[in-house]
Amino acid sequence: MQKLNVSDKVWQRLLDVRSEKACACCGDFSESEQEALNLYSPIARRDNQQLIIGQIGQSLDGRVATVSGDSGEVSGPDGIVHLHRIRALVDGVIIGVKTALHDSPRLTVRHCEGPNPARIVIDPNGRLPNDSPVLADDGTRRFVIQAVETTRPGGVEVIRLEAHDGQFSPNEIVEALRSKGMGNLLVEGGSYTIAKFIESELLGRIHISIAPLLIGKGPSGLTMSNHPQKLINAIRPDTVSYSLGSDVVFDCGLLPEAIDASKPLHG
């Protein structure tokens, strides 16, 4: 398991290779910082094949909530900075709908220095209600996909697309905020959303962090629809582990393009 050092100086070459004014392959760093650099360079890089990362945070028996639906604590301090982190050096962080009505999130970044990304909500029925807080105007672009003509407060961007079942397919969803100008993507939650692009084959990496803690029942960090009925056909991602403090995140590449892009650079 790697050790990770985030230092100031290693926070602001990252946020500085996001911006295109550094490079993530050269500089005098430790070997904790170098791989601090190694977790979050995929993501900042802009060089690259545009990256769709998906993240979740779960309790070491896999669940990301208790029966009653509590999750506000599963992930530990050093978890939640790691989350912020990713969202910082994102373009847009994609949600669903339930994840949006059940957990009210802002996604904005609190635990770390950086940009605020845009804020993407699936909402193929327009359930979601115009005060929802991830539609708050605080100068971020904020986005809407439906299929309804629902009226949303100005500034929000409305992508209409055709919903089949009720779903949208995740491959239009990519194309539209593609011609949208967003480019690395976080798909945040919740596991259905993320199963469905596992699914389509558009989550390049997946982030899973674990915390210490038994929650013993609850709903799970992820469900797929199309699941193995043999161990030998199950998705056997190329995974790297690093603790971050309070949790361990599991950084699983899933695509051979973001295998490539996660691999060191040396100046």
Ligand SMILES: NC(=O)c1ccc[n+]([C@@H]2O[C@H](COP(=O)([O-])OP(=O)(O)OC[C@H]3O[C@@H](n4cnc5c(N)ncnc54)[C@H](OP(=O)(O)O)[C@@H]3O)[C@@H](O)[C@H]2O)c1
The other form holds:
Amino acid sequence: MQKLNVSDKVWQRLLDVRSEKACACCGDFSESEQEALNLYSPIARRDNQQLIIGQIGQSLDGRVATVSGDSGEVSGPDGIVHLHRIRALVDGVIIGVKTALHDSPRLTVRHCEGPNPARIVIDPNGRLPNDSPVLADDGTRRFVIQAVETTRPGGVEVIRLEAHDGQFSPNEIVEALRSKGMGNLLVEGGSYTIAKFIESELLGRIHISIAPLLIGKGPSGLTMSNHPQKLINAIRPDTVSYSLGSDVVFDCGLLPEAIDASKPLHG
Ligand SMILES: NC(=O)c1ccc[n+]([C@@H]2O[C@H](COP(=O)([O-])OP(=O)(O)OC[C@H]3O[C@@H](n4cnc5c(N)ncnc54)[C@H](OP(=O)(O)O)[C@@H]3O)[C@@H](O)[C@H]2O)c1
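Give me the form predicted in complex with this ligand now, not the form predicted on its own.
Below is the whole assembly, all chains and molecules, this chain first.
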């Protein structure tokens, strides 16, 4: 397992890579700083094919909440910082409406330095209340992707897509967001929303961040409708594991172009 040192120098370099002021491949860094660059630079880079990454924070037994829906502190402190680093390096964060309703997340960057990403909610039926924190006007772009005509507060950008059997095509979602200038994207959850992006072969990478607790029962980090009967057919990502401190993250490359884009730094 790789040990990380996200020193101030590394983080500043990553922010410079994100804003295309620096490359990620040269410089004088210690081994653990280099590992931090390996983990985060595929997200920060803008010179590759645009990346869509997923992130799940889960327990040792693969759960994201208790049966009663308590989901606040599954990730440990370093897992939370990790999530905020990813937010700071992408252009936009996508969540499904159930996460927006259940968790009322702000999706801002608070545990590291860096810009807030645009906030994007997939809400086909217009269930998200207009006073939700995710739609609060703080100068960040906000999008709602919906099939209905629900009016949204001024400044919120509405993307109207046609749903088929209640479903949007993730490809159409990405196309619409790209046309609005959204490049690298984080699909932050929940499980349903991430699964749709994996099943559409749009997710280049997924970070599965595991915290050392056992919940016993409750919703899983990821459940896919398209799952194999035999293990030989299971998805086996190109994976590197990193110790974050309180949590361990598995950085999984799912698509060949995303795997290739991270290779030069992994050596
Ligand atoms: N630990 C973590 O990393 C993490 C992160 C985020 C969330 N969570 C937890 O995850 C739970 C919620 O996750 P979830 O899987 O139940 O729901 P979700 O993914 O948050 O939201 C699913 C809903 O979003 C809409 N949606 C998403 N993709 C769509 C598509 N392609 N086409 C049409 N509609 C789409 C649908 O809305 P309609 O229902 O209106 O059709 C769908 O039912 C919460 O308990 C939250 O705490 C955990």
